[in-house]
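Just the one chain here, the form predicted alone, laid out as structure tokens.
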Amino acid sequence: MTMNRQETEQLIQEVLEVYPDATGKQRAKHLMANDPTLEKSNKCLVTNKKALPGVMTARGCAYAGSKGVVWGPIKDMVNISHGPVGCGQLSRGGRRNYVTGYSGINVFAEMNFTSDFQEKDVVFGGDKKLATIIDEINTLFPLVKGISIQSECPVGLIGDDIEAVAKQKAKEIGKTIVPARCEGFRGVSQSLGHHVANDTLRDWVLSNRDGQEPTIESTPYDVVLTGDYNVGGDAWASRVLMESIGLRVIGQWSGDGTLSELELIPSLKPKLNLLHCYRSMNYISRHMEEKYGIPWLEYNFFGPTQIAKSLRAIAARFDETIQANVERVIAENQAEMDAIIAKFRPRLEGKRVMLFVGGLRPRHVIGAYEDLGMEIIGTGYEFAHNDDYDRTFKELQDGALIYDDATSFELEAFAERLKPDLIGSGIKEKFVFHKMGIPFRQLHSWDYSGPYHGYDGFAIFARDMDMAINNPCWKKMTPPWKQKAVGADLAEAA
């Protein structure tokens, strides 16, 4: 069972003892035992602060948040990585943002467009080179609908005027060009990159068709899916579910989404903006509500319990027809969900899980694990703000361990003491815990699997967790705590 608060707090103090005093005091502000009665985390937990120098962190940079998360999945735009080649190469295709279309013809999400900065570009500036690249893109790819300029670190240091280039070239080629000041060193983590991307969406895209009549008719059942990046097909699974209850999805932001969808939303005025990843897209959701009167609602499609809860919350915003459809869809899928749980729960019941991911996953997937009888003993975010933890307290058991921007040492120490049966985290942690003999699932991009959203996704989720934990390979490995126990027994016998 999960430790009580006192035991968790004692564990935290034991792990902190290895640090120098100053470092220990800083890290103590990022660790706590969960208290579900808390409403606000800002009095007990420090978040969104710079990681300590010399301490390993799993965070990414502002560029990763803008290009890698928000802008990158929009399929009919070209995203120019303005700077050295490495950032663009390492931020394309890795998150498995699925799209429909023909690569290089009408979709460009997995292609790498870069200004490939050299020493002379740093010395003399890259504005002219950037303008030339935009001309070349427009010539080579005539079906491209728009271009974004994703600035890398050197651009912020040398002062390239990407806004001026964007304005000038947009006039010349007649297409939307978005300059994103997302230099990697800006801000604390990729979270600022999300905010920058949301602001550029607000300033350079959403107002493009203000005052124009929409090109399609709106309906009373129009919705937008926001903050779903179609990792492994998640947005498709969510869209199918939305349409099965009678709603019309008129935009996906930004997985398998298009620039036209983004530009049309204000004039179509959907009845509800459905927000999946709160951390990355809450900024633009609030703006659309304030400026265009489009309300927003968070939803969670991980596991049958949360799916039913979210569907009913969505239906409450519509009429009796949608509400009746929701009950029908829940009932139609219940037998299949019961069968999945009957198959996998006996194999997973009581298994203990530690999570450490970005975005929404550290809290959204809790319900799916609990549907399978599994227990979350610790969770935390790489780049959360306090409002993320405010939402997490209620999802997590009393006394469970919470860690913000956990260091590599902390994660390994917590795992060694808590002895989890499964860890769900990112690619940077995967092979460390594999070598420790702990089953692991990569929860940023579903470890080459998915989707995990929706009823069909839960079947895949349950299968993957079973494969991870009950794989016979783990019987061939000895985790560190068992190695120490064997060593102690041998020493005593000697």
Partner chain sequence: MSQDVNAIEQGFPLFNKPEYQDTFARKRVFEEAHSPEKIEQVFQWTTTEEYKELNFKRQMLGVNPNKVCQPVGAVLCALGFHKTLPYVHGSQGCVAYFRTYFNRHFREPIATVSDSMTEDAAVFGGQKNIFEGLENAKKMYEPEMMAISTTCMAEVIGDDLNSFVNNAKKEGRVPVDFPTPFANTPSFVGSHTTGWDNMLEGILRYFTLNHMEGKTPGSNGKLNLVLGFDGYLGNLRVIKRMLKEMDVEYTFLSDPEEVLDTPADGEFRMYAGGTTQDEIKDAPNAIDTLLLQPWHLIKTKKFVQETWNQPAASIQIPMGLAWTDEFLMKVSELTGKPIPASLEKERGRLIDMMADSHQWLHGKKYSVFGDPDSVTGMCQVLMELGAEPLHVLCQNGSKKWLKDITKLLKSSPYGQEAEVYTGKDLWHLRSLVFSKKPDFLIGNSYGKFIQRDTLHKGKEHEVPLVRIGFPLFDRHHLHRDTTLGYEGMMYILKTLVNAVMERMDQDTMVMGDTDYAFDLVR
The other form holds:
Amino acid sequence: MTMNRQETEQLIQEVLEVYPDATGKQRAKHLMANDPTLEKSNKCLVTNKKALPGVMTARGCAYAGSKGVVWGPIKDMVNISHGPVGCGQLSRGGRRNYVTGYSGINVFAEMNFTSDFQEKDVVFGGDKKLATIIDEINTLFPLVKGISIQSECPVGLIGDDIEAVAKQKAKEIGKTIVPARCEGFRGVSQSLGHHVANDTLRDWVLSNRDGQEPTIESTPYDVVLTGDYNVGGDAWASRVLMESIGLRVIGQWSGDGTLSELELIPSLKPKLNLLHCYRSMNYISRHMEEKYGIPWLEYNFFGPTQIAKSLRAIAARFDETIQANVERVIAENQAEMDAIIAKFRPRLEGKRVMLFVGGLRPRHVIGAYEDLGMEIIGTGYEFAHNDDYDRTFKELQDGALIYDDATSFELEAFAERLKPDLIGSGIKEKFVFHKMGIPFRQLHSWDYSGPYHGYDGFAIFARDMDMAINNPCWKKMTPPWKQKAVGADLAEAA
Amino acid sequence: MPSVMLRNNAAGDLVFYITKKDQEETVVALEHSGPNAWGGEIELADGSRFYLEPFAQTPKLPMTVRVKRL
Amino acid sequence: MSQDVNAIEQGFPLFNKPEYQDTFARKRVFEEAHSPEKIEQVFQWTTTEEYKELNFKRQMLGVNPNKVCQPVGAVLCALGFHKTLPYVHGSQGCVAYFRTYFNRHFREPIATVSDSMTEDAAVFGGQKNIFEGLENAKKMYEPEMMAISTTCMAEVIGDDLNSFVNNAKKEGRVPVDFPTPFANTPSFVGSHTTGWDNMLEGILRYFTLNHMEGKTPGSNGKLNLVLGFDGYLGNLRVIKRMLKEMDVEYTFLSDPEEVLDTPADGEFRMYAGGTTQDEIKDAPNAIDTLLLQPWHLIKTKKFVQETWNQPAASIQIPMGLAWTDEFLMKVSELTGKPIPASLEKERGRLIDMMADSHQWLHGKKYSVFGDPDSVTGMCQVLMELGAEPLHVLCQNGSKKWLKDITKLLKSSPYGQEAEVYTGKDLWHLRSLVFSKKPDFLIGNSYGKFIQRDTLHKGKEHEVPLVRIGFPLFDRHHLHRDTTLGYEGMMYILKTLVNAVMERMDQDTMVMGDTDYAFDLVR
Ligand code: SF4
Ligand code: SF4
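Please show me the structure of the same protein in the form predicted in complex with its partner chain, now that we have looked at it in the form predicted alone.
Starting with the chain above, the whole complex follows.
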């Protein structure tokens, strides 16, 4: 059952009825039926507004955007969760940002460093504590390249001066120290945390080696991968693909990233900045373009169709060698992709999918599903802005449901009515839909699988969607003694 | 006086990016587009209009500038 | 690329293929990575006594803590009440994390709302958020109670919960008689266990403090039970079963057994089971309230004693043989019901298992970490098995606890070697096991990194982790098991002895080398 725009609008109205009037009016502005001809979303959709109190939003906070998304995966730095113990502990290890290295020795991404605020820190301030902590890190983890300070709620409320501490201590220990004002009450979601983190990259890292002689020679084929957090190894799958077409990847931001890879960028002046997650890293990309003349290009490595399209768009920015390489690589992988599609498409054809994810996946994965013959009937973002929806309309079929910052109630109601064959969303949603008997994949953590990027990733993606939808468990929800006898429906109807 | 970034997008259009609002709009009309003057009145795809003190030459983009809302 | 359609490989082992290993090598140039020799040298240094001393000199830095913040406990407690929606006053990010944390451990949906306080609330206070939050949540999710706790944001700005909630009711946002118990749960005080205790006390207070007239301890003939912060569904079930076998009527104050274990049958139940409001109101009429994890149910105990005038009889966590005996005898004493033959038989079966397995456990050394009550219980279990606690680490243990457990350990020949630590984290524990190696580590999933690190020093240094605790993220369904009662000790014994066997097999299956001892019978 694919709905047209009118039917979708109707459904939205029905679901809105449960809300108190004022709340319903607000929520109505975040829901719509897709119109692929629209260029701009600002006339029909309100985004990036405060989540309403009490509605059970899926959103996180600025700290999650800064420490969790942007800074956390930088592996050779220690990211201090500065404040009480909870935030750092609750977010430890949840995102599956893969790194290589020796944990606790030269990489620290998997660990949790906390200033574990006590009452006296809240009353008297935490700056002294922070200074001591930086020294202790430097003593116990001598190979650490730098330190970031990720502020939790109390820090901004008690008037600490973490910038001053950062400057002072950086001088003393001779390492990069980055203060991030990403307190959870700032902004309306993770999104502000991305922005804050980008600004700190700009102000405290990127220009650190300006004026120094480059230590590595640049080549005409240098690129940097930005906004790939290496969830389950995604950035690596993308990286090998970039390399296979003859490009040299000089840096990954920030999945499996290092401080050096950030600091080397201005001197290496890569030809192109390949931007994966626009939402979380567009700010620094714009800055690098303006300050260092490094242009950026958004790309999509989900599914063979989008991969080919993106590879060609990338190649167009380089010479014939790269363009020829791209055609060769696409051709070489064709057989493997054909085999994947031949195997899985018949098992997935026509299946209807609802998505609700974070930064870019609500639009980026659509092509991969379509390569498998599946159909997206609804999509939405937890914390997108209008520029994200601008980029979504044309990817999505006419009449599909769009929900911005959907509440738990809305998602359940929509799923109940649309009866999708698969839902792709997060851990908070997963088990609700398991109970309802709807196959589900986590699309933040890849449900402990991945990578899903690149050709290697698409094979895994196809396999995973198949196992989610076609596992025998979904058909067993009703005990046999409660199942209607075959033909009973017909008999009743007659 | 909002701070905006002017840049050319992949399609070659001039794009107006309002930093504070994370909002991107295509420029549909630019009063002076060089070579001796660049700037003046700017009209965006959504109909809003701004004024940019004209430059003597065509500037190198991208560039962050202050503009006046008209 | 390199996928075979009939054998598609994910991250591991995919990334061990040469094409990925090569790209990692190319990447290292831009990482300006330290040399492998340097890294190895520093690793070895972190396993030394010298490093341990430095590590223990740490004053301020927390590395890999083993505790979380108060509202986490408050949410778990609130989930245990009938049709109750946990409501957290403060920033929404925390709540997203709380839900996720429990989702991952229980593999269940967790319904909890926040009132999404942002910068303006930081300036003007969160009253408006409470108004809208209560109204929206009530209308949308139709709870019969909302149990309110706080994040640090609300605590730091000093919101007056009680008056905000009352004002919301005056404004008609929710009916005046709609139950809204609350607890202040500042994260910079105590830990998740404190938050659980605070929330329960808040709920009991809300329903009974001003309604004590006509309440008499013992008048309803029941027992109240309080489990406290715990990650095992089996623990609720085993206590209930034992009481049923004793024919004792009971009320669990906070009982999330159902809501954390709803079936997959096509219907999503946001609420299921749980302690009802009537049961809470009737609780002061019970014979007594037994606190199963007394080390962290401090406020609850005070309330029960001072307001309900119940003794809150002093018991140990019913973990292991003797303390389960004591628990049953206490129940029998309080209710006058005899301990039935069925439980005696169960006890006998446990002893039988202990006899069967003792030779594999006697003298084995264990490092244990976790919350005060469960760690105490685990030490007791180990010593009853003839096994020896070596390190006992409890980050959120109090001074009093430290004294008490030290006494317990000293009282047994098997506890003589044990070293007890409070206020220390898992990076301290890493140093401890490098300097004095136990046979096994017992604790939650975070312990896996210690196992990895010790293995890197060499197989002979490896300290395998036995996963008993909270949270358990990297194994499935262990939260269904039981650590309390005779049944709980059976589970622990089985887990421990088979961990020994696993290890024996690993060590002795080297063909032509150690496999003379690769026994079929053990
Ligand atoms: S901000 Fe406070 S309440 Fe929230 S997760 Fe962090 S420590 Fe816990
Ligand atoms: S794609 Fe999603 S999960 Fe990934 S960083 Fe962007 S926002 Fe987050």
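Everything numeric in this text was worked out from a predicted model, so none of it was measured. Positions refer to the first chain, counted from 1. C-alpha atoms forming the largest set that superposes within 1.5 Å between two forms make up the rigid core.
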*residue 10: with the rigid core matched between these two forms, does its Cα shift 2 Å or more?*
no
_Residue shift check between these two forms, rigid core fit, residue 478 Cα at least 2 Å_ = yes
